Every structure is written in C-alpha cells, then in structure tokens.
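The chain below stands alone and is given as structure tokens, in the form predicted alone.
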Amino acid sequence: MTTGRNAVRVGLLGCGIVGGATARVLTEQAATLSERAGVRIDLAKVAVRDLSKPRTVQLPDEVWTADAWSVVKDPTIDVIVETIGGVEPARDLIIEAARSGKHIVTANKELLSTLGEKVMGAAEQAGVDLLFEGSVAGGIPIIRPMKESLAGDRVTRVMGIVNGTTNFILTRMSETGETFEAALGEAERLGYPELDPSADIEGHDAAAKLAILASLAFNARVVASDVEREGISKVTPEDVAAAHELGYEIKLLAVAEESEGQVSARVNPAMLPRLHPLAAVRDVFNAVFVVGAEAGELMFLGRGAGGGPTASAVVGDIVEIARNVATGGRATGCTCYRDKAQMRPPHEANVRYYVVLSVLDQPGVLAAVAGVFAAHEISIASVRQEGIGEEATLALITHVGTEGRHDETFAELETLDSVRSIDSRLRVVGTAEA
C-alpha cells in the first residue's frame, strides 16, 4: 500500500553537535536517502536558540527559526527530530508533536530513561512512530536489533561499555599507567566529556543508557533510578596494575540481567578477564554484549558518541519513518509490554569481588580474615599475601555470593584489629561464575 506522498517534511529541533551532523547528512545525502525511503526527504525547518550563531551546515534563510513550538505545530511538517537534549522543554515539545500527529525521532537518553513512559505513551495514543536508535551507543545499531532481530529469543543478560569518556580514561590508565586525574585531564583536552564531566565519570550517562537497553531486553520498563551506580574516580593505578597481574582489565561496565522474573541493573568499574571480548574495547569505542537463550553471545562494537555516529542512527530512524509514511506502515515501539520491571533488591544480586586489605603482618591474620568470609558464607577463590615491614597486603578474589553477604563481610573485616583498611574492592565480571 502507498499513500501517494512524494515528500516527507522534517522539522529539526536543535543544531548542535548531533543536530548539525544530522542536518549535514540530510542535505548532503538527500538523493540517496530519498531513494532508500521511496519518498523525498526534505529538511523543512531547523529551530535553534540563537539565529546569529555560526553554523557548520549551510541552509536557506527561511529554514531557520528561533521558535521550536512553531516547528512542532506547523501542519506541513511530518517528522520532528529532537536533538536539544535534557528533559525540558524536550518532553513538552515531543508530546505536543505527537498530539499534532507528527512522527518523532530522538536521541535523548536522559528523557527516555526517566520519562520514557510519558513520551512513548503520547506517541502510542496518537498513533505515531517514536524512534530512538541514537539514544544508546551512538552509531552502533543496538536498539533495532534488540526490538526486532532478537524478538524470537529470550535475552538473559546485557553488558556493555556505553560511555566513551570513561573508557578513554581507563584505557589511558591501563596503557600508560596514568592516574585517574591525569587521564581525565587528557580527555578534557581532547573535548570528550562535557564541561561538567561528572555525568560521565560518576556513571549517570551509562545508567541512563542501561535503563533503555534493559527495558528493551526484558520487555519491562526500567528507569535510570533503578540502576545501581558507581563511578570510576576511585580507580587507582595500583588497581590497574593488580588487575593486569591477574589477567584482567578494568572497565566501567553497565550490566543488566533477568532471573526468575526479576531484573537487576548496575553500572560500576569491574575487573574483566582479558580474554573477554569487551576487555579489548579501548579508547572512546563502545560495545554492547548481549546473551540470548538461543542465539548465545552477541557483541555490537563501534563509535558510541560524536556528531557523525549519532547522526547516522538518527537519520536511519528518519528514513524508516519516511518509508512508513510512504507505505502506511508503523514502526516497532518500545516493546515494554510488561510495564514496570520488578527489580531485584541490590543486596540479593549475585556478585564476585576482588578485595585488597592492608593487615598486620603477624601469625593468624589470614586465618582470621578467612574466618570472617566463612562466617558470612562467602567462599574465597584465590588469595595473595605480600609482606611490607610490619604490615602486609592481602588480595583476594571471592566466589559468587550475594551483594548483601559481601557487604556484611566487608563491614566485619573493618572491625578486626588486624585489618588496617580495605584499600580496594572491585566487582569481577565476565568469568564462568559471574
């Protein structure tokens, strides 16, 4: 079926890094994109806050406007592409676009991971498409495969490196021995993080992306506040060196799992065996590792940020919507048909840990430490002791146990007279156990 349309008109909200790249691709590749869509795609309007600001893309004067609401309400616009980011006014603009019968493309991970139910609900109620491939991992095609290609499978785990800034920092620490502060400074010099890098280094960005992935993987809505979160600011060169000695790399991992109807989701620095595919993902690259009951292990790798990669995903969504407009079809929505996910309490999550203790170098200390682990039913997989004068360092890796039992163990260890401090505790992920 065709609608007889010969053009689909696009209204773009925002012309920053992603919006500017999107406008460039739509204009430079106009003929090719129109052939792929089966209908001409016209960039009709672009809304920006400051009309006097220089732009990297050249468009006719009449295309530009400082009034985003006029674009959303323009009856001649078919598709609204939101690239302004943040929650407000993006939410209200998207909801109004849906009510006005316009299809929507967004890469807004913050909005989707917090108020996704509202904007997707508005689109569903209005009978319009809302696509968001660019919201996770930039140009890596992961949203559509999760919604469509794996629809015949049961995904049990999603694990990924989904923040390029933190992966760059940890790569520098691994390959050059730099401190966290020095590596962050280099990342800032290259322009990778925002002016306030806390969203990256404290795991907020990765948590938002994981919430979106988990919602798709387990067909139940997960929001950013459901994700347990720990950043990388406490990772030291000593941690990295110790990981290397044991055959591991340290990565900021976003991990979501479903078991017995409950979902657990967390973002944290973790030790990953060097033979695991994610351990080789370096610099600003992203990767998502998916485990399906039937397909087994799958990995999606590529550039996870930047104008070009994200614009590739955004324009791909525009082309899909244009095809649907031309044929009268509909795109697949969020697939969150179970509504709110039942989250597993954090203390019940099964984890492994690498732990470094500073202890007195005297007889019976190792036995006392092992006794605390045994009392809380945490089994020790390996232990290494090094003496330094009157003190010694104990480095242990545990077998799988609950987060709660590990926390109880660490709390009791801190009360022992022979334990001076717990210097490091990192989760161990990607092994046969966890």
Ligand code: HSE
Second form
Amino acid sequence: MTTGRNAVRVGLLGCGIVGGATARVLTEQAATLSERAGVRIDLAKVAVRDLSKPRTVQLPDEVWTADAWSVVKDPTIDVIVETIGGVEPARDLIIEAARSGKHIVTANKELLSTLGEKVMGAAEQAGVDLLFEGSVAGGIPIIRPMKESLAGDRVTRVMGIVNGTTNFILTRMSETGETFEAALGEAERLGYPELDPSADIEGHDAAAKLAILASLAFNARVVASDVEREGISKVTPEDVAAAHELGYEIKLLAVAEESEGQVSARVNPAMLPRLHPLAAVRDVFNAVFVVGAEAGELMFLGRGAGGGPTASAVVGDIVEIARNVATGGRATGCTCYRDKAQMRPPHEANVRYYVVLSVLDQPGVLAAVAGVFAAHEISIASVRQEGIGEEATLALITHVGTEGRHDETFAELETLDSVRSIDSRLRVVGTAEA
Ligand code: HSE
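Show the form predicted in complex with the ligand, please, because up to now only the form predicted alone has appeared in this conversation.
Then the entire complex follows, led off by the chain already shown.
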C-alpha cells in the first residue's frame, strides 16, 4: 500500500558534526535513499544558531534558517531530525514537533536518558514515530536489534564498552604502559573527549547510554541517575600491569542485568578476562555484548562516535520514517511497557573484586586478612603475595558476593594494624561467575 506521497520533507535542527554529516549523506545519497524509501527524501530546512559560520555542506540559501521553532512548526515538514544535543532546547523543540504531527529522529542520549518518558509520551500521544538509533554507540545498529530482532527473546544482560574516549585512554595505558594523565593528553590532542572531558572520564556519557540500553533490554524505564557510576581517573599503570599478569584487561564497562524482577545497572572500570570478546575492543571502538536466554551471547562492534558513523544511524532512521510515511506504516514505539524499572539496591548487586593491599610481612597477617573476608562471607578465589622485607603486597580476587559485603570487608580491612592501605580495588567482570 502507498499513500500517494511523492516526497518526505526533512527539517534538520543543528548542523554540527552529526548534523553536518547527516545533511551531507542526505544530499550526496539523495537518489539511492529515495529509492530505498520508496519516496523522495528532501532536506527542506536546516536550523543553525549562527548563520554566518562556515559549513561543510553546500545547500541552497533558502534551506538555512536561524529559527528552529519555525522549522518545527512548518506545516510542510514531515520529519524533524534533532542533532542539537543536550536537554534544552531539544526537549521543547521535540515536544512541539510531535504536537505539530511531525515524526522525530534524534541522537540525543542526554535527553532520552533523563526525560525519555516525556518525549516518547509526547510522540505516542501525537501518533508520530520517534526513532533514536544514533543515541547509543554511534554507528553500531543496536537500538533496532534490541527493540525488534530480540523481541522474541529474554535479555538477561547487556554489557558494553560505549565510550570511545575512555576506551582509547585505557587502550593506550594497556599498550604503552603510560599514565592516565598522559593518555588523556593524547586523547585531547586528537580531539576525542567531549567539551567537558568529565562527561567521558567520569562515566556520565556511558551511564546515559546504558540507561537507554537497559530500558530496551528489560522493557522497563531506567534513567541515567539509576546507574551506579565510577570513572577511570584512578586507574594506574600498576593496575594495568597487574591485570595483564593475571590475564585481564581493564575496560570501562557498562553493565545492566535483570534477575528476580530487579534491574541493576553500573558503569565502572573493571577487569575483564583477555579471552572475553570485549577485551579485544581497542582504541575508540565501541561494542555491546548482549546475552539472550535463547540467542545466547551476541556482540555488536563498531565506531561509537563521529559524524559519519552517527549519520549512518540517523539517516537509517529517516529512511525508516520515510518508508512509513509512504506506506502509512508505523515504527515500533516505546517498548517500556513495564514502566519504571525496579532497581536492585546497589549494595545487593552481586559482584567480584580484585583488591590490592599493602600489608606488614609478619606471621599471621594473611590469616587475619582471610579472617576478615570470612567474617563477611566473602570467599577468596585467588591470592598472590609479592615483596620481601617489612612490607608485602597482597593481590586478591574474590568469588561472587554482594557489593555490600565487599564494602564491609574492605572497610574492616582498613582498620587492621597489619594493613597499611588498600591500594586498588576493581570489579572483575566477564568470568563464568560474574
Ligand atoms: N564522547 C563520546 C565517546 C562520544 O567518547 O564515545 C559521544 O557519545
């Protein structure tokens, strides 16, 4: 069935890295995209803040405007593509676009991971499509597979490397032995971090992406503030070297899982066995590892940021909407039919730890340390002692236990006279146990 439409008119908000690449693909590939969609796709308007700024894409003068509101209200526009980013004014523009009957494509992870319910509710109410493939892991197709291809499965875990900047830094630290600061400097030189690097380094960017992935995986809304978060700035070259010796890589992992009706979601640096497929994800690459009850383990790998990769996702969404406009179809709407996720209290999450202690090298110290673990019902999987003389280093890996019991164990260890300091503690993920 077709609706007899011969063109779908697109209004693009923002023409930065992602918007500019989107405009480029829409114009360069216009004929092919129109064939794929079954209807012509016209880039009708592009709203930018500063009309005098030089642009990478050449478009007729009448396409450009500085008034985003006139684009969302324009009755001749069918699809609004929001690439401004951030919560405001993107939220108000998207809600107004929905109310004006326009379909929406957005790559805005900040907005969806905080006010997703509001913007998706506005789209649902208005009967328009809202697609967001570009919001997580740039060019990796992950939203549609989670929403549609895995709709017949039960996802139990999603685990990903979803921040390219931190993966670049940790790759440098792993391959050259350099410090976090030196690797961050290199990332900055190459222009990888966000304007505010703490968005990457402290895990905010990964937490926003994980909230979106977890909402799709478990059909229940998870917001960015539900995600437990720790960044990578405390990872040292010594941690990396010790991880290597034990057969691990350190990665900033975003992990969400569901058990007994409760969801747990966290972003933190973690030791991952070298043989795990995610351990081989280097440089700025992203990857999402999904465990389905039926499908088993799946991995999606690719470039998680940048103009071209994100435009690939955004334009794919535009083509899907254009097909729907042409045929009178609809995209899959919000899949959070269970509404708000019931989050597992963080101290009840089941985790494993690698912990390094500086201890006095005296009789009974190992027994005292082991006694503290035993008292809190945390089982030790392995212990290594290094150093001779007055002080030694103990590196332990635990079996699975709750975060709360691990916290209590570490707090009590710090009170022992024989323990000088806890030098490092990192979660261990991706083993048969956790
Ligand atoms: N700053 C992000 C990253 C890209 O380094 O992966 C945008 O989400």
